[in-house]
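One chain is shown next in structure tokens, namely the form predicted on its own.
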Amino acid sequence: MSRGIYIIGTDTDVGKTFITAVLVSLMRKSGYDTAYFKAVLSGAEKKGNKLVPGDTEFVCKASGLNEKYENLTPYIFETAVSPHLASKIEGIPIDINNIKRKFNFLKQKYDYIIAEGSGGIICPIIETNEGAYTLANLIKELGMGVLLVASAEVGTINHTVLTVEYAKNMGIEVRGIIINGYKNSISHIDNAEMIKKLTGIPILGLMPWIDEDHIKDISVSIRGISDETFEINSLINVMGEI
């Protein structure tokens, strides 16, 4: 039986991919057979005639994961918008059953899966007559708990608590929170403490602030960052059977 966790964010561009790369790297270098999974990716880059999922490429290079991208990310869109809209614009329908087939393939092949969401927890994947099939729906159907990546900046208390409450209402367990872009300032210290108090959820790690341009060049040294920020047993403990 495989074990896994879903990484979600309080918003888009909060650093989910970077954090996921750090965690996958930590798992793999510690001897745990771990795969990455991102069901749908928008904003992929054209390299020659090939569309490359940048997040998937980054995580694989940083962690040493050698797996076909189509198994890790079933749907790739060039248009940098919400998955449901990218699907509509590019005329490529998203089949949830196909996503589940790819996920189950990884479950059979790997002992652990760290999945990354697209945008926030309410990110629409497929538009429906009633509204939308969202990331929350997918996480719930896959039977996974989540780690929530939150910003350290002003506004994070509100965004983080609301995301946690929404997840709870959906029956999704938030097993830990990671604060990204953390500086040892009075506001960041207070934000982290207040988030812990208001949610009652443990802070799994405080990822120091790193310049965005530098992030692109640290895929090799990312493994050292994982040691400094996260404890492997704490990560293993939040993973549930899938």
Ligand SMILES: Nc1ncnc2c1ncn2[C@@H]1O[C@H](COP(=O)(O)OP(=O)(O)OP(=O)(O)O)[C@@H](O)[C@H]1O
Second form
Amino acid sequence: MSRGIYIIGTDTDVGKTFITAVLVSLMRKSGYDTAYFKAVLSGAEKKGNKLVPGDTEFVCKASGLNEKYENLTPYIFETAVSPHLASKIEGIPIDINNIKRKFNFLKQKYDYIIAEGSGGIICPIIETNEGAYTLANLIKELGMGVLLVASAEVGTINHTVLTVEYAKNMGIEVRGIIINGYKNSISHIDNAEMIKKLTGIPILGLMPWIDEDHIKDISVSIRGISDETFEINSLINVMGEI
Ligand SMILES: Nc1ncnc2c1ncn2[C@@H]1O[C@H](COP(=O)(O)OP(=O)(O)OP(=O)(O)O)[C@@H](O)[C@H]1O
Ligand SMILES: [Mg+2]
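What would you give as the form predicted in complex with this ligand, now that the form predicted on its own is on the page?
Below: every chain and molecule of the assembly, starting with the one above.
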């Protein structure tokens, strides 16, 4: 039996990949055989005639995970829009059963899976007659709990509480919140406290903004910051059986 967690965000670009890279690195360097999974990635970069999934590459390089990108990320689109639209524009239909097959492959091969969502929790993956099959539907069908990455900036209380309420409504358990880009300012301290009060969900980590100009090697830096920011045992504890 494997264990896993889905990393979701209050929005696109909030730092899901960065935090996931830190968490996968922490797990792997602590001896836990951990894989990364991202079902659908849009906005991939073309290198030669190959599309490279940037998030997947970032996490693998940072954590030393050595797995074929196609096993970690079954759907890759070049167009930088929501997955359902990228799929439509590029004429490549998304098959949820294929996503589940890839996920099961990883489940059999690795003891732990840390998956990253695309966009926010209501990110549409496939357009349907009624509306959309969203990231929330996928997480629910995979039977996973989530960690929510939130910004430290103004507006985060609203985004975070709304996301938590939506997840609850869908029957998805939010097991922890990680605040990204945190510094000890009056506003950031209050944002974190208010989020904790309003959601009743533990804050699992306060991740500072790492000034990339001062980073020679992002992977070395990520491995370094992981211990300072996260407790490995609290991370293992939030991972449910999958
Ligand atoms: N704590 C941090 N310190 C330094 N850089 C960061 C931090 N968090 C995020 N970044 C940078 O901010 C940018 C956006 O973050 P990231 O790619 O992790 O967002 P995301 O939520 O995964 O976006 P997407 O929805 O596209 O998957 C990236 O360039 C990332 O390296
Ligand atoms: Mg990402």
